[in-house]
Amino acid sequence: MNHRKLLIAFIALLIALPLLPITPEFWITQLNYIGLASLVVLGLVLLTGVGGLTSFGQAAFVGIGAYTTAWFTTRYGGSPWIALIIGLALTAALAFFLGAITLRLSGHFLPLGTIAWGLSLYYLFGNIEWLGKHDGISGIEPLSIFGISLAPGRNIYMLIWLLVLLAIWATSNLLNSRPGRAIRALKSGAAMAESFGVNTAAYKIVIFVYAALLACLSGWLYAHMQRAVSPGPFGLTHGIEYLFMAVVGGAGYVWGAILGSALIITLRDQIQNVLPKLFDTTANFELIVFGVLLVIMLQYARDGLWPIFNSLWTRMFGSGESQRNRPAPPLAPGLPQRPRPKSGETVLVVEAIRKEFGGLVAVNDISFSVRAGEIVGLIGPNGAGKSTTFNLISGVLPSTRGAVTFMGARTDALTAREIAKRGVGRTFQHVQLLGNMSVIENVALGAHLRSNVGVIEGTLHLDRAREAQLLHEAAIQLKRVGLGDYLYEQAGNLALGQQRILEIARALAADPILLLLDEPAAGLRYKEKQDLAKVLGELREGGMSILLVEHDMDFVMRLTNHLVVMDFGTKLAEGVPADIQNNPAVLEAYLGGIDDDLDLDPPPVSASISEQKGATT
């Protein structure tokens, strides 16, 4: 509620400033430049802060918008509104082409790639004859709406900030939608997202194009505000400055785009006035000062200034309703469910599957099967190859040879995304959650394939009915696993055991036929393990197939129908739990052999292997 009041006050101030005759014209001009920069930086928030894709070339897209409208309106006398459509179409096509090439790069090669095409476009602007070379294009007509000229700064101010607020609204909608959750997974959870059917490569291109379109819009406005364009504002220096604004404001926060733009543009103007007087020189020192400020920022406010401002505001005025006390999502129609195989029907067949990493054989010709309504345990000492086998089944890793058949069709050559579409859900050995997202949003990501909301629908807020379905399904699964009281808690705030349970809820939201659980009981207390065993037992009774990797032998022996034992990548034994517990090869793998000279009473059949290890010790 208090944040809504802040927004209303901000909008009221924006409207009032140009209407007050006492507002200096200089302030209006500064606010116009802040608005233009905010559009570009907002795209970088989505691209770099949220998506993790660093770009130094956004200024070049600003240039495309500016030069398109300048050339079209001055040479052909065309409408600037038609020029905007042409510029956006040209930018989208070019950004798609550049993104398809550049976004294949990773690490430091990606920002280097953006520098390369950014410089190329900049020099292109300055060397094309019909674009005026380095002199540019002048004489651009001002915009007009309903016969009202926007040539005065106070008039175009309203249009600039209206478009900025609309862009923030659209971006916020996008981030809080089905495609937005996928986009937020790009930075730190891309492999996990692929395992739930997210096409991460496509979403990277989506946000790249989205950011380029916002930059193009800024360039279009800039051209008609300045009434002239030249290559200078579209070079690498400005590209770096836009990125600096995003970092200072808070690269992961939508409103950080305005805060960062306002702060840097104001500081730049003041530094340019102060430094020459301070050092009695006309040399350009502002870049040095900005560099020092960036170092300080990275040292003391790595997430930017917006979180600090937001925290201070909350401390002074409160945050309104507690996130923990928010009501559950409203009831919504259920999502479509997959048809289930009949009890006892073979769901998964693994045939002589093998994985080699150079000369290391991690999985050595393993074979086993899983039937509907059955829990199969995949056990073995640390380093036995269990998690690698999981990754081969789920498509995270390609197999060297062998075959994996799921529901009668070969899947060993498919990607993790394609296998997820067929009905395989999984958790991970090392928890893979999006810690800055709420618990319910993490689970809703698991149901990504059960809805078809697109980017445009999410951006325009046309997805409310289907979004309600996704959140309702997520709430059902969280209640099912005992996390119904933590819907709006940040996932990163949960204890490790709760995070593992959360991963199970996310996998269940995908409505899988086969559930792969990699050490789900690790970090859980005894009561939590009992509750987990109850949930898994209910899933089995409902016909779900479960393949389980776990080190807690008591948990495994009491829960599973069938066990496969691995050691050094090789299948050591297979059978029902009672037989596995008394298998000499299994005991030797776990215990390193039993001294024949020791006079020990044989342990009861119901004892776990871990209990036998304790007795021997």
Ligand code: ADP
The other form holds:
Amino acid sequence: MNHRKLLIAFIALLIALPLLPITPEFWITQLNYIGLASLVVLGLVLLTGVGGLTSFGQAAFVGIGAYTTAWFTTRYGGSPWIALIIGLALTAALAFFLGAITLRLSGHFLPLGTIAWGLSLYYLFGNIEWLGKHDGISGIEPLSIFGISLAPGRNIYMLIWLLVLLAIWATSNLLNSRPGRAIRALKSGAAMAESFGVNTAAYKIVIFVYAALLACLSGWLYAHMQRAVSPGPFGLTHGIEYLFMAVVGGAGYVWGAILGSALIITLRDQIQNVLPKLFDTTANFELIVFGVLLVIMLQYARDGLWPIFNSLWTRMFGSGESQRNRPAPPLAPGLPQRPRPKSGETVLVVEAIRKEFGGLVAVNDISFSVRAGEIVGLIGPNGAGKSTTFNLISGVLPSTRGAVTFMGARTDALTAREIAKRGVGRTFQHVQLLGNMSVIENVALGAHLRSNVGVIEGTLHLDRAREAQLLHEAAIQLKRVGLGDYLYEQAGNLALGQQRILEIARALAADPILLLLDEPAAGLRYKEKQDLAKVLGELREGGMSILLVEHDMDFVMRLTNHLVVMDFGTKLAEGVPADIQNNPAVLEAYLGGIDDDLDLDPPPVSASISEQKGATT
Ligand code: ADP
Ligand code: MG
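Moving on from the form predicted on its own, please list the structure of the form predicted in complex with ligand ADP.
To see the whole picture, the full complex is given below, headed by that same chain.
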């Protein structure tokens, strides 16, 4: 039985439960609470599990949904549906505002910030006269749809779970779309994503608002189910509990939201039944039990219970479909391409750029230029400043001074994102992939700027045609670099050499004018290096400009039109490969024992090209 059948069985069970008269009323109530919590926790899955932004304050947004409808329907006799719209709008505005302030905070300050506004909103609910202070608001009317009252638990159950399933559908859609891939890069690949034009700050706010809206929806349902609201359920304790549910269920998985909510709510209920009998007290012991459980979870099941459940299921019944043998994405119209410079036209001019790290001059007034249809090699011992030069050109680091001109315009003051937009694609010396994302998705992220699918289109799955274009483009680039057989493999499962090649495909997917490759052949075998050299040669034929850092001199000498040699941040020499090989200063730098990391045997810059060897750096 595969996952689809499991899903159908689950939905069938969900529908059957309230229809069967033998289902105890208590179960229905419990399931309603689980559904309400699942909505909030699903937001946390996206925000915390996927996006890496921890929030303790979600209960406050539940409160806004609940209080808005309580106030609007009881004081003004307004329609609950209009109240829902007002609540969502209010939540979106507030979340946008709070997000804009708090999401800039890094490390522990972000969770602390969420605690701060979670508490503030809680006290606000409890102290405003017209919100009933600590007594709250009661006498809220139940919902009704097409004349059917949702007052009975079995009726509102249907609405709650319909909304939960819709929210799961929407969130899964979002995660598998163009904006979703950007969101999945937030936690561990933000700098890399910026280099492909992803506005990470904006996506953080997007998932923050998204999670808040789900919480608000849950609060709205809660108010009409409970028929009364008071500040209690919207305080910090509940904020922590929602986060706990997300962690237990599996913060990175949409279905983990339901699993976590179900487990914790059931467990809390059992504890509240059993513990008072054992200890003869009515104190709230569940938080202590939860705390202990959390420590155990973090020790033994960091990713939560959903992946464990999932792998057990797969082991017992098979997954039904093999990811690896999936056919390539179908043909789709090509993505728009940018106009390319004519061969020989100057693409990049670097003038006296300098980078100081404290007292260390990593890049010391380096100048060179790159023309269209040319491969320029940037060589030098480890620590010479090559990668730093790349980071200055691509905007990852700000330069201390100097000018970078790309396609006739200054770019040294621009952000990585803006430079990517203008057509600079790059790979990283230390591979920066999203290891738990498939190979093809990693490459599709590279084409982020070539599509315009937004969050709402992604969420509602209105992006089919454009998504197909992106995946098709990713597949083309992967075939081009020789990874056509690994489209659906998890990127983290590839060998290191293949991961480097994957990075080239990702950079190519951006349709760059200039390609910056930082040690692309490191870790490749002889045959793989030859294939890579062929691909790079073909790219040059097609008019691509490439700036290449590489330690394998044979590879460099064969491939490049022009070489720039750096040592200790300073340019030692520059010229055609044949001249560089005989340059005394270069020979001195390489043979003078300064660098023993270079894997060159016999010595690198002798006139005879050495036998091919794998570089190890
Ligand atoms: P290469 O790529 O040629 O091996 P790098 O550009 O990585 O050299 O490094 C050049 C020098 O700058 C090295 O001495 C390195 O330690 C230093 N360096 C690089 N990045 C940083 C940084 N972020 N902070 C401080 N020093 C750095
Ligand atoms: Mg380097």
